[in-house]
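Presented below, as structure tokens, is a lone chain in the form predicted on its own.
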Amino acid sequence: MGKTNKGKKAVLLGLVAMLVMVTAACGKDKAAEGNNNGGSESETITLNMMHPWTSPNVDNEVYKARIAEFEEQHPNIVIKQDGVPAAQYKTKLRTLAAANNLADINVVWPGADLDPLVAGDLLQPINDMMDNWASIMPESALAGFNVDGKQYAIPTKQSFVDIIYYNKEMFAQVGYDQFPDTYDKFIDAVKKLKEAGITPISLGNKEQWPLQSSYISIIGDRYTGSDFLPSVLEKQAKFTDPEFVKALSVIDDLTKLGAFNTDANNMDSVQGQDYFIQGKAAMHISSSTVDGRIRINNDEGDKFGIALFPSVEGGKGDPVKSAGVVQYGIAIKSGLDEKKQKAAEEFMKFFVNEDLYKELIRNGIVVPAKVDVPEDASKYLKEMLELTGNGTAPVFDSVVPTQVVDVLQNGLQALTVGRGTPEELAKEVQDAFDTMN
């Protein structure tokens, strides 16, 4: 190699070295800029989210699709989902709360379920975000998630837990073209269905909440009136009062009539739905949420009607009321670092907005927000809104502390297998409440 070529090679190596130095310097500057802004755009932030959306209900699918859409539009934020079956969800939430180990984003319930989380300073107040929902969210829908002026969650849907789905053909077979409007007629229909060889009521009570929430919430209200549960909490009434004992007696009466399927305590709530949908029983009592499975997305949906629990003789409750509660509030854990807090707020603003509510309505879900009903909404939704639009009764487990709810659930399940009496159960529930206070 000659001197000329050696010289050219030295110049070339020098240029390459200079280019490497300049590139490295630029990289450092960009990194420094990114750090000054709290993280570069390419930085991935992972948020843990715990929810109870594991069953095949239509709203659960809407929620999960919404999460997927958020991740698609926000590639730097990952939502790590912890889906917990509904029957175990509240227990896990309480366990994590006790250990101060909530997920970054949580699905929460109002009232008795929310209070301990707020008392433990475990949720982040979101008052400074409320302008996002000012035009669509009525104060009444927010009230259950507001404690002492601080808002802790935004609800995504309104559930009416006491809808009686009934098979019109089976009722017509025993002489009822309309659903019975009194308890006496209801019991008459149950007896006639039994005589016709038809299981009157499909019940899946393995998780225990159906008899407590879907049945006692409204049967209790029919006998006691809607002021009863608040009065109990204020120690102005007791679970041993005769009206509440009569409500418990309804479960005992239905059991003795053989109204439920024999495997009710081995069947979960979804299996209970299926049992009814498959034409193996004449009624199923559950929430408005399952209308999607029973009617809206069912080719044979027209053969199923909806009704409320009938009036009871001498009852103090209004027979047109339905037991309802806003639920599935989205809440952010308190104490997140700045980056996670910002990402969680971004998720919340995206997840809970008008688009979510309209998609839920489109799938037959009642929502607590003031949004236009899409033209393609199901005719069944309009029927549901008419049925449930005449006043709201409280849902038992949204008002009464969990420890007391657990005692009631265990006792109701025992009644269905012939153990205990309504009077004994009423006393056990009152004792559990007194022990807490």
Given for the second form:
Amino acid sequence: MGKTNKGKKAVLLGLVAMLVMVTAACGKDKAAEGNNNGGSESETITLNMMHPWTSPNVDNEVYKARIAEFEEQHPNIVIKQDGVPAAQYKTKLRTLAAANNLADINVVWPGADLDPLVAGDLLQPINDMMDNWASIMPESALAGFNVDGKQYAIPTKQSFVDIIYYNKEMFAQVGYDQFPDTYDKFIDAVKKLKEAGITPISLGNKEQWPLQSSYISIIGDRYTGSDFLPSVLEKQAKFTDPEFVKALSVIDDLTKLGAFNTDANNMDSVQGQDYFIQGKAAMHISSSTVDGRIRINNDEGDKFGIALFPSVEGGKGDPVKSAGVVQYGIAIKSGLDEKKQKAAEEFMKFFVNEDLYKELIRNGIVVPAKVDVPEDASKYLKEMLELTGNGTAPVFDSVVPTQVVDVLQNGLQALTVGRGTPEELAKEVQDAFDTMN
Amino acid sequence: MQTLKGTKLAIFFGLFPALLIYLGIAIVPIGLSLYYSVMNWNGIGSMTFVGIDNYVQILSNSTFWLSVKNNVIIMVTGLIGQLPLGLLLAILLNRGLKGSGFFRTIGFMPVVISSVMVSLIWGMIYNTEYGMLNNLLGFIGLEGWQQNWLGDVKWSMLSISIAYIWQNCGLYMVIFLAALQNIPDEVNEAAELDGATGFKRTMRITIPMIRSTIMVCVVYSISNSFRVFDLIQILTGGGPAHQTEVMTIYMYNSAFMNMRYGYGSAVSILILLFSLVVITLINRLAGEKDA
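Alt. form predicted together with the partner chain, vs. the form predicted on its own above:
After this comes the whole thing, all chains and molecules, with the earlier chain placed first.
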């Protein structure tokens, strides 16, 4: 008797738990509906959108505000956002792609990242929509998202990944009123900063891309010139070429000088920025996007200057170039039904237009479109445009396939903990490239 | 006969849903992994059959063996860290300590918290700049002992092991406690009459009495150690430079970061084989002692 009673109790408890869950789920749904379309009875179309706009960067706020505005003006279209932190975004995108389960609207990267998605027929070509952007989008900005004459996405942002932010006061303290313009002077400054008890460079390399993207893209370019990566891909050159090995040696040299903060490998990129903004280091190398945090929206922004990596002795690259890439292409999934397709196109036309670019510029973000820089634009943005306007070098991971990038990233991290040599790393990277299909 | 037939049918219908679920979430994926593991596949495009090529590549990859080594470290940590500590705590609680319910809850807490939280907490403790551990060392005048706990190759695996012990020993504590409470009082009383008290009683009476539970925990702890992923992924991401990478992270990176799904599947099959081999070995060893 006791036993059966217990059994009944368990079943009852289970039922109650299930009921609670079901009602809770219903409640949530209703709340969401109420928020999004004001309870109207007309047919609503829900579009899923996956994006990496979760960190506290100014441009992320602009994108999200734009989505909200779209929903306001289109009460019958609901944009269900799936915000994935940038460090995991590409992984999730690839995983969903493998399961043929992309969101209706996706944020995609050009070049090596886009290719597999196109090869798998997962994205909808948008050639018939291109008139919308004909007047403002230069060919060069679209090229990265164009495969065999078909356009797959429109970029919303231009990133320069290699901006050196430096603390003017700290540099002045060790006798540099200007940012050093040669590598030798740069190293001299690092040594002097170190002697003065200042961490020369703040680095947050836990996610591993900073050393690869922000450092090697441009240091490599200084030594090898911009033709190097394309010719490696065509097997005309090798990562083991002495120029590229020299570029890798720079990371080794900086490590040996103790240029980075000790916990460089367990801080993420945002923590790395904070460390610099808080005045704990003299330099931080990152993308033009973080200028929003470092200078534009910072009361003490004037303390910080921007510069490019200095020229190197015997380098084949042009020392005024900055490593840049168009980013955040908005792309539509292929094979949507007609209604969704139309809604998605509607969204894209609204989202990526002149207003978005202007709003981004107003917030100090460099955009790939031909939009006039407003008179009242931040002086910092004008400075950034001047600094980055002298030619563009390729960004390593936007050109080179991911599995080769992975070997490089791990190898660079190894250099920072005193494992391996630049020569060994160069060989590993070349081996990884050779063993690819 | 008639009734037996009916029962069989009933048993079948009773088991069917569970069987279906088990097939769907365990057997079929393993089969699929096996299939993918002989393919070269980027996850999106077409697959090409490459035979045992993936396995050959994996077994000749030094990073993979580094990850195996780290898995062994985690396994040993579980066996000599979590289990004895869990047992010790269980024995202490079983002594009828005042407020034992409170301590039991505290001990079990880490098991209930999501491992993402556990990792974040330990990440903060180990942080070089503002971390609790380094601050504490500084506070008691041991600045020289301050370390870059997660970023330094010398310390990273040790730091992870400690977090791993903290995370799981509460689980074994609760299992052992349940087993201890099942030992009849008469046995303990008889032991005491014969003069077996304290440590002696624990070694001679208590531990042999819960031997089968210990064995279950050993097997569980081993298979757990091969599955460890999120704790390390969040604490260090397998870095610096693969030094804290375990097999699951190696698999994740191969499949999802580098888009080599065939290769990653082959790694997952190897993980399965490794854990089966180790668990079989342990069972054999334990079985021999029984005889």
